[in-house]
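Only one chain comes next, encoded as structure tokens, the form predicted on its own.
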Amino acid sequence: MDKLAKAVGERIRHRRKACGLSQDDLALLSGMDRSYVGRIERGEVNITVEKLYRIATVLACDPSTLLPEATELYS
């Protein structure tokens, strides 16, 4: 798995749970399929910037907070 996709997925999952949302909730509110949200959270897909913004909007956060620091990926 790609380190970046996995790190982004983990951050999305953490934020989603902190917001008290299920994958179904996030999928419905962001206009995506639930299975796709699951694949994002597992780091199986590289999401587009557009989808990152849609997810961040639902999670009420700045999209940049869902991105890992470079040191997390390349240390």
Contents of the next structure:
Protein chains: 2
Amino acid sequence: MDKLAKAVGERIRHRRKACGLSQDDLALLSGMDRSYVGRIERGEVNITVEKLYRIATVLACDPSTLLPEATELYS
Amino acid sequence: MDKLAKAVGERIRHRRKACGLSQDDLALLSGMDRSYVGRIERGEVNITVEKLYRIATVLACDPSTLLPEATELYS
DNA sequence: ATGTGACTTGTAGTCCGTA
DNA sequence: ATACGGACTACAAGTCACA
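Having seen the form predicted on its own, could you give me the form predicted in complex with the DNA?
Up next: the whole complex, starting with the chain shown before.
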């Protein structure tokens, strides 16, 4: 269950590493708690659109690139 | 403030009307309360990604089409 | 058909740790 | 540098009544 949160988390993690940032860096730069970033990437929480935008801004990408395709959710 | 929630709400409303649905219809089809749909469209709440997907599914569109461009948030 | 107030409940999100 | 947990607090989620 919660394929969606997991898929979003994976994408954020992938993009974060591509930017050469640690969870700590992302947390600091996006003004959120480090432990929460971990939870997001592990797909343990279902983030709000506002957080999605803050993360996308720090990772210098479009918010939509962090969202999985609908088809990806039925694997 | 909260340009983001308002922008998302406007897009959802626009798309809902394009589908010829009432707030009631959207609420029923997406399994949420009618009054809550109204609040979303008025930008009073900051929805989660999961809600975004449920709404996009009912409105037969990609979730990303309901998200505003970053540039749109600084008007 | 929609807006809004006054709620309650669930979970998003924080802050403290341990390993 | 990350995973994971407990114990919080803030706010999203959901309901109902009435304009």
